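We begin with a single chain expressed as structure tokens, specifically the form predicted on its own.
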Amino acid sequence: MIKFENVTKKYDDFTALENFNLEIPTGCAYGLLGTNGAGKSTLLRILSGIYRTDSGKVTIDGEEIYDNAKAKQRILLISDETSQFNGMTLLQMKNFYKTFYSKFSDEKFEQLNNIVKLPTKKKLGGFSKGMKRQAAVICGISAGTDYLFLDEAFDGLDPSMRSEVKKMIIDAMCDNDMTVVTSSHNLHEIEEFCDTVGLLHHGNMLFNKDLGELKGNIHKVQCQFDKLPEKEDFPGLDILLIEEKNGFTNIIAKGSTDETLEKIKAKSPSVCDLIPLSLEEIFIYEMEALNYDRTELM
């Protein structure tokens, strides 16, 4: 398990993380949601062991991972900065993983470019920056560690590519039990691959849960009433908006599938059905429910 404790991160006046908290368990595909500048990278690099917090605890299993060589073996951070590789081949590339990291296989290693089809022998400075993208992703999963952590690792790849890299992540996932900390700004690349998401602004934490528990808890109505109803006229339901669109009046409101309808078919409308919410929907209205401009945050 990977924990969080009252951690404060500063840089001079600029404060990345304050006084922040979370817990993510293992074997989770979590989603790490903001803006430029929200503090995901300042989140990874700390988690990896690079970056020293100011105050407050991190452990993954219970263990600190700052100077800690023991520790860093178990983890593995892809950077969306790859320009360090950029006078090496993909075989050197390799071969320096291989020195850190005493579970590296090289068989997993031809496995996956037998998929991506890198060419071993060219320097990375010549890749382009999806081809660098996929060089990191096939010697990480290779390392065989049980934490990998992607800051903007999609980012780059065409979407025929960017499925394929997600479908490898998954699968190391589903072999070894790993966890992935994966960070983006994009909502539904974070729909796709995780299931449990986090949204990080000014290094506060706003939201975190469970995608398939937030989706289920969610629900859009749709309705006609002879009246537009308010919010008083349902009493016992956690409604967050009510509006009038096309004729129609929508109805947003949290909680239960079978008591969100039960309780709108008590005023008996002439039409209630359930029309399905997209994750950016879903997020809106969580946002707006706490007073935040979304705007702001994706």
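Positions refer to the first chain, counted from 1. Here the rigid core means the biggest group of C-alpha atoms that line up within 1.5 Å when the two forms are laid on top of each other. A quick note: this is a predicted structure, and the numbers were derived from the prediction, not measured. What changes on going to the form predicted in complex with the partner chain:
- The Cα shift for N114 between the two forms, taken after rigid core superposition, is smaller than 2 angstroms.
- With the core held fixed, the Cα of C28 is displaced between the two forms by less than 2 Å.
- Core-superposed comparison between the two forms: the C-alpha position of D226 differs by no less than 2 Å.
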Second form
Amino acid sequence: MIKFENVTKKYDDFTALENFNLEIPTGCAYGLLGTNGAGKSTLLRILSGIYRTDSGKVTIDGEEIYDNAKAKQRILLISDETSQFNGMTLLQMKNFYKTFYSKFSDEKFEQLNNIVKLPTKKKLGGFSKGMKRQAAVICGISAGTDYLFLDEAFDGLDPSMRSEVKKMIIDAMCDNDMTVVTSSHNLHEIEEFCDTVGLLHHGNMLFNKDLGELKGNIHKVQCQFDKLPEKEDFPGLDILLIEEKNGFTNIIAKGSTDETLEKIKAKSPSVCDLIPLSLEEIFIYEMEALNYDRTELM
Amino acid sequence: MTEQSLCKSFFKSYLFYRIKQNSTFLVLCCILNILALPLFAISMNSGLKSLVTDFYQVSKFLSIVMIMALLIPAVLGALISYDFYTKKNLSDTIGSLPLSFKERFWADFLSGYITNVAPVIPCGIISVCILAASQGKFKVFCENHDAKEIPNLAAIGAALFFTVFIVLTFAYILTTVVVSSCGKPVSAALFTVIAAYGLPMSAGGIAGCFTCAATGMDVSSAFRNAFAFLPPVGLLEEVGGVLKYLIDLMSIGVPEKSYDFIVTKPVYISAYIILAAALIAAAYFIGKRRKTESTGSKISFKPSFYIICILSTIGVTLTLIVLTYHKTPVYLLISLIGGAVMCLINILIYFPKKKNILRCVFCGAGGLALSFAVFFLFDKTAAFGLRYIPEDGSKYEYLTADNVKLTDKDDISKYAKLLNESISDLNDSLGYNANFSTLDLEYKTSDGKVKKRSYAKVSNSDDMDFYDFSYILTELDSYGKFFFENLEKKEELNVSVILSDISIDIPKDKTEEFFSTIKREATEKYKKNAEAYGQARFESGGYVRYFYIQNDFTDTISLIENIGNLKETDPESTHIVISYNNDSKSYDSRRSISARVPYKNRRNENVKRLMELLNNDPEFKDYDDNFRIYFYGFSKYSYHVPNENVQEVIDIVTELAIEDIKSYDPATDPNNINSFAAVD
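Hand over the structure of the form predicted in complex with the partner chain; the form predicted on its own is what we had up.
First the chain shown before, then all remaining chains and molecules of the complex.
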């Protein structure tokens, strides 16, 4: 389990994280959301033992990470920047990771490279951005660490490759009970890949929820009434929004599916369909409920 | 595999990874070293010298190549070895590796050291082997064919390489300290240069100010000694010195004195080990404390910058004080401006945010304040009392001053009291007069310690208080024993006498008369101790002793007057010296005489007449007769003497010189003195 306890991190006058608390259970695929400068990369670098916190404690399975070789043996960060490997071939990059990670699997590496089919003897400087990402991901997965941290790892990948890479990571998670923390400002990536999401804003966690729970707890019901209803017409229902669109009334409400549908149907709509909500929509409504402007956050 | 062995193996893995990463640089360093050092050795080998056509050009070229080849890689090497301190993407990758800071630090340090400094060791060994082989198999002669064979070239080479090795080691370590504090390669390189100079300059400045406060002496030698000790930049001078010595060996032959290598002295070796350990500890501390996220910014560990800022300001300020203290009354202003400029350079390199500029200014101001505080502390406390010698005669075994050895406890006590009294305002007395002679003291204390001291003394100065240390000696009852013995020894030698500024040889036929006269008068004067004499300086070959001739040695003075009459002396056999401010110039087959004229006598008849005889043109111009008279006061003037006036000018200056000898008594008449000298 990853645990942040009252962590504060400052860059001169700028506070990246302030009294930050978070727990990420083992085996979880955690998605970190937030705008540029929200503190996502800082959080991942603290997690990887690169940055030292100004105060507070960060542990992985009870062990502090910074300057702890033993703990760092179990984690690997795939950074958003890969130019440091430009002078290496994929084979050399593999050997680099193999040198420092005792569980590195050549077999796994071969297996993954058979999927992405990257040239092993060509310098990475000659690779496209997407290819470099693939190279980093297959090396990262092959390292066999318990924790894999991905900083904007899917940037630059085309949709099919993105899907392949995601599949690789999900397989690795299943095989090794790997915990993955990935940062992104793209909700779709997180939605497809993560089971828990957190939204960082100005160094604070605004939002930290299980995606299934999140999705299961907020509903969009498309109905047709003779007259546009008011929130007060549905007592006991936590309605976030009622709007009329294309002759239909859309009701966004929090609560269990059955209870929500039951209370709406009690008003005898001519049409009543449950429409799946995208993560983006869920975020919009949740944030609006917390009185945040979504444009500031995403 | 245990966890401990896992960490250990990663240290090795990382070390080899870093060495492998720097392998290109390692090859480059080896090539440069092979080019620089062994070739230098080959060039010194006369047996192989036929390979090169112009030895001197090749030597100079190789010297430059050698220094460039060695020093630049050491600095660049450290910058490259710690590239993750200056490249953000690398800092993430390296920082996330499963290594503790300790493992990473030592692996980085050692890999850089192995890559950049270690190649000098095998290359040095090769060079020394070449030199050793040359010594046995070829005759190694210097360029001068008449000179002796150069001895023990391999030992000199070995000391040279050891010096080079220390220079490189410190260049590398110092760069490591600085690069740990910087986030950009350019700022790291610039601050390395500033730190490399700042450290030895500060040490030199402190040593110089201390020496100045303790002795009033010209402090440049103290400054240089402290500066030259500190590597890398200071010790680089030592490398230059050795190279010059080697080239001298080849060109002019074996000098009388062999080169005194700093690095072969155990005390310096110990100091270097301590200094290296301190710098490595500083690099470790900074590396541990620095924030990884500051990679990419100019300064990643601000305290280091503030230290460099203060250190370099102190270095420049104290160095300027040392260089200008005895030369100009505005030495404080010059030092202040220099220190401020250094501080400004630091700020410009750093170019920080507004609030940091204020801190930098505070650091610069602090550096300046500290420099002046150090200077005034030393000056006002007379170097914590070290200026003075113990006044209790019982604490001495002997004391030697101006080559006079005193053993009588009371005399030593009396001398020490008079000396301490006269040097209480030593630097004020010296003023802005950089030209002074020195009083050399040596004494042995009752606990067996031998100490050597030198003090500055003004020999000629206008409008300055003047106190002749040597006069103190003549006040002592036991003064003379040492000279008496020497006087006896000198009777058989050719003798010249230097009286104040006049030097004349005593003709052989007059020597006996001269010695018997001075002996008789000295014996009469010092009845209490019949072996005592006044001051005169007897000079013959390399054997020089100083004596005082007292005013009441009338017969001796009269004898000197006769001998010193230049009109009657054969120019070919007269060795003439103009002595001014301890600067003696010899003129073969020429004659000169000089005299000091007390300030109060400036307007006497002789001086007035002398001025009338001179051409009223103080400028140096070409005159056919080439006869000039020089006036020394605050500055030097030269007047042309018309041909028709030459003889009269000589007569007057001679008369003035004789008057000078007769009347001069520094103890009772410490008046300001001008010095005149006439030369033909």
